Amino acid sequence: MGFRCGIVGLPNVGKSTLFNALTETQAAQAANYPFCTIEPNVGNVGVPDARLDTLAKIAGSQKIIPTQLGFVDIAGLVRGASKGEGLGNQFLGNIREVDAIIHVLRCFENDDIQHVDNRVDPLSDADTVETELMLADLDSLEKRVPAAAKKATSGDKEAKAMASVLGQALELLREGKPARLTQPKDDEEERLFRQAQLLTAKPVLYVCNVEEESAASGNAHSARVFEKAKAEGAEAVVVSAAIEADLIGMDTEERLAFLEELGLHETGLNRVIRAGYDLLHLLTFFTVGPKEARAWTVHQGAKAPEAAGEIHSDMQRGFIRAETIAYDDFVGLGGEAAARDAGKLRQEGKEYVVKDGDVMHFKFNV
């Protein structure tokens, strides 16, 4: 499954530079002027996971296939985007299609790079973008909630549930709060709330784009962003897009040496992925054999048939059982055969909740 994150922010905060670095491409034209990105650039990258390499080595797998993470580079928003200013409507539509929002905030000083408001204030930038998203949601719900409420008077149960949950979201927005604070009271309201695709319902990861010297520990600007994220129950990471850009083209040894010199232990991509996984409540399971070792992603709480469905819909439809070995057992015992002999290979049924690191083989019949 992986997940798809939309990279948003004001113009000239480093969005496209970060996108290029994360996807190790030059697909996005990074330039020092607003609206450099007009059509959304999409890049899929393999999620680095040392466990996958270990499993492949033990199993003698010919190929290693990581799970995928999708990034969508969405053009810079400006005030009035919710009313169509700049290229607003198109971009708000792009945001609606992603699972989470990576909000890039400028946390560096550089007189050579123009800021649309001629100052560096990441909290103000965050408020500008968040306000436009809230205004767009407000406009949408002020039409939908009365319509649902009217329909509910005829006894329509779905309309009643929709009026309830979206009405709660509307009140939050009117108070200047994002729709993600809405609390659906049951599964039906949860389904309808997700179906509404509200922009401010999406989880947010703040990426503090700092100068090279602050990449290891952040700076005063990023500290303020972390306080904001904590207050909102959001996530935040520090990244230097300039450093990530410098890493493009380096081999593994060169990267490690370069990062060590800067006091860093991993790339910005790793930090973004880990924060993204936490944000979306995701986990990884593996399938391992002589042909390939492969990583897959599901939401926490997913049951075995759902995991099977990530591989192929027929596997979910005809699910019988899942042969499962915990990662530590697979590695500690030296592979599937030894784990089986030691009684560590379990036969799990339809109600089994997948755990992070599970090595799985699915039995199915269609």
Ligand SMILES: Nc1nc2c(ncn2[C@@H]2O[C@H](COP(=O)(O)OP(=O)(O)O)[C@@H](O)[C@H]2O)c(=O)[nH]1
Contents of the next structure:
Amino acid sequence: MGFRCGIVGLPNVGKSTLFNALTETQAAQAANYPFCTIEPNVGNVGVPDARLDTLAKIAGSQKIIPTQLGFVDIAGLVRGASKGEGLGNQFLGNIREVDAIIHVLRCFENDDIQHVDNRVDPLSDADTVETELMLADLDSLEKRVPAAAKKATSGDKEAKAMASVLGQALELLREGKPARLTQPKDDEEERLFRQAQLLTAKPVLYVCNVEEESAASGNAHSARVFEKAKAEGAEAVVVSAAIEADLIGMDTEERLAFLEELGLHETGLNRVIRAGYDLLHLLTFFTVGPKEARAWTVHQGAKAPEAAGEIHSDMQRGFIRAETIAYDDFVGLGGEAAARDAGKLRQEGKEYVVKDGDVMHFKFNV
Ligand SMILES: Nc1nc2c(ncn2[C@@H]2O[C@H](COP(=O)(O)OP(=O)(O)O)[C@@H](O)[C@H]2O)c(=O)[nH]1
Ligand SMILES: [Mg+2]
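Show the form predicted together with the ligand, please, because up to now only the form predicted on its own has appeared in this conversation.
Full complex below, order starting with the chain above.
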């Protein structure tokens, strides 16, 4: 399906450093996985998940294949981007296409690296970026809302629902608030709202890029970002892009020693990837066998045939049932055969809503 997070932020805050670390480190780590950089600024990375290793060990799988998440390094945000300044239009188009936004904020002091406004102030930086995104949404809605309202007068149900959510979003933006505060009334409005692809409707993760010494505990700048995130119901993580860049090319042992020295338990990248994944309201299910243990991604709320379709469209088309074992049962009982004997292998049909951690095996006929 290909879920993507777009990395945005002002120039010189560490976006490309983070993006390169994400893709290069993962490329080296996932040696048995066909890593792909689709375009120079787009890369897919494996989502770290300890459960997959546990399942593979139990099943004696030869190969481990993590599920993937896409990242896009989106350059070109400057003040005035919403009016086409800099790479404005291209920038906005790139953001429109991603599912979630990773907003990198400069939280490190370093006189050698120029800040566009000659000061380190992540909250003000965040405002600058968010203002551009809100202006762009406002601009597009000022045109779309009257058109939608006109169409709604015909009595068409979908047109009415669209006019309602877009109208709500426009009100919010006029008050200087992001469109993500819009409250769709039902699933239909929710779907139409997503379809509208407003920039400020996308979920946001703030990444505080701090100096090396603050990677473990954050600093005063990142603390302010965390407060902001909390007030907005958004997520934030602390990373040092410089450390992540240093980790490129180290083997697992070197990496662990280096991280320990810095008081870190895992790479910041792992935390960014997982937080990005959480942001998208996704869940993971597994397929496990002697050949490979593999993780797959679907939206929360997806039913069994849709999950089957992630593996192959034939499996969705000819879906019969899904033999399903909960992760805890699979691990607790020690594998598929034992879970089956204990009556923990369930036969689930078309209406089954997939749960995070399900180990699944699809029966299909085409
Ligand atoms: N000291 C320090 N420098 C950094 C850090 N992250 C990025 N930089 C440097 O800041 C400059 C801009 O980084 P870059 O990733 O290209 O920023 P972008 O414009 O947001 O893509 C480069 O010279 C980086 O080496 C960091 O965490 N600490
Ligand atoms: Mg860059």
